[in-house]
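Only one chain comes next, encoded as structure tokens, the form predicted on its own.
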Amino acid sequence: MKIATWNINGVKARIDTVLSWLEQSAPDIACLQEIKSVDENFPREAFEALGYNVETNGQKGFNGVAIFSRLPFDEVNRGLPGDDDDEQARFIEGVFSTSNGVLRVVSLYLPNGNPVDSDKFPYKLGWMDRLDAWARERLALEEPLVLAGDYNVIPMPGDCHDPAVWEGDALYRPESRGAFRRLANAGFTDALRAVTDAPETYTFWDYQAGAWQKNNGIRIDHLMLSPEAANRLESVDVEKHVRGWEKPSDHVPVVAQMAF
């Protein structure tokens, strides 16, 4: 089974690109972020025509997450628990039945957090605290769980082209990286780093300053796996070539092959 995550940076602007990718890569489950569409306007029919069941947690103009699955959804949960006042659409969980039992998959889009001297940084850290609490509760179920998404966190110095450039940025601040490490300490495995420690393995290149052409990238899109999911991990591929397509997102898909 192929499980993918990709921040598409707007379904309206990128629908043809996403359709082409789905046809070529053919993931069984695709977790998308920044769909930038309310649920009722999301062009689900185009994706359903490719054989996907589609569930979204959308928001007008920004944010928004989705899960496409060739498996039917047994259950869908929208919104990260812990703050009833948080109206930002950044979290959706799908539950599926497989021949090997239950599979839980989350598409998440963590807050950017910049500028750090605004209320956006405390919101980011608070969101990560809520994610950690929720994820630890899910771990108690002892089921395969994949937390897939744009974390807006650069975990280690080797996950960016030049750490000095990112000093002080919310994506690289010690508080953000520490919150990401707490997931690992709870028992989650960073899928990509479980299979490779290769340098310059990036998932995002800014549109500005020739970042793509210079390979000035960062790794902020991650698949974090519960122990039961990590035991089924076979391989991980960063589909870097998609960044070179016409009208690309500034992110690329990260795809895990898993034994389900």
The other form holds:
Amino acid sequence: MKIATWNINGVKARIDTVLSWLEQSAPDIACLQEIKSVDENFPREAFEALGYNVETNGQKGFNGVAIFSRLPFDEVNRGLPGDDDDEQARFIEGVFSTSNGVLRVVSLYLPNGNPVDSDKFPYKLGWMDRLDAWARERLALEEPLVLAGDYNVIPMPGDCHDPAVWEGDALYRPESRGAFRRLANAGFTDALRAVTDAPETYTFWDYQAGAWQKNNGIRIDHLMLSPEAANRLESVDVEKHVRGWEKPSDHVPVVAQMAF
DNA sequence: ATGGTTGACTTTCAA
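Right, the form predicted on its own is done, so what does the form predicted in complex with the DNA look like?
Whole complex next, starting from this chain.
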């Protein structure tokens, strides 16, 4: 089974690109972020025509996450618990039945957090605290769980082209990286780092200043696996070539092959 | 070079 995460930067602008990718990469489960669409306007029929079940948690203009799955959804949970006042659509969980038992998959879009002197940075850190608390509850189930998404966190210096330029940025601040490590320390495996220590394996290149041409990228899209999921990991592919397509997203898909 | 690009959407904001 192939499980993918991809920040598509707008489903309306990216629909043809996403359809082409689904046909070529053929994930069994695709976790998408930044759909930038409300649920009522999401072009679900185009994706259903390719054989996917579609569940979304959208909002107007910004954010929004989705899960496409060849397996039917047994259960769908929208929104990260822990703050009833949080109206940003950044979290959706799907529960599936596989031939090897239950599988839980989350598509998450973690807040960017910049600028760090605004309320956006504490919102990011608070969101990470809530994710940590939610994830620890799920770990107690001892089930395969994949936390897939755009974490907006550069975990290590080797995950960016030039660490010096990221000093002080919300994606690289010690608080952000520390919260990401706490999640890992709770018992989640960074899928890519489980299979390779290769530096300069990026998942995002800014549209500006020729970042793609200069390979000035960062690794911020991650698949975090519970022990039961990590034990079924076979390989991970960062589909870098997708960044070179016409009308690309600024992120590329990260795809895990898993034994389900 | 204090810039640069893209998307959603009114006018700038978010990234």
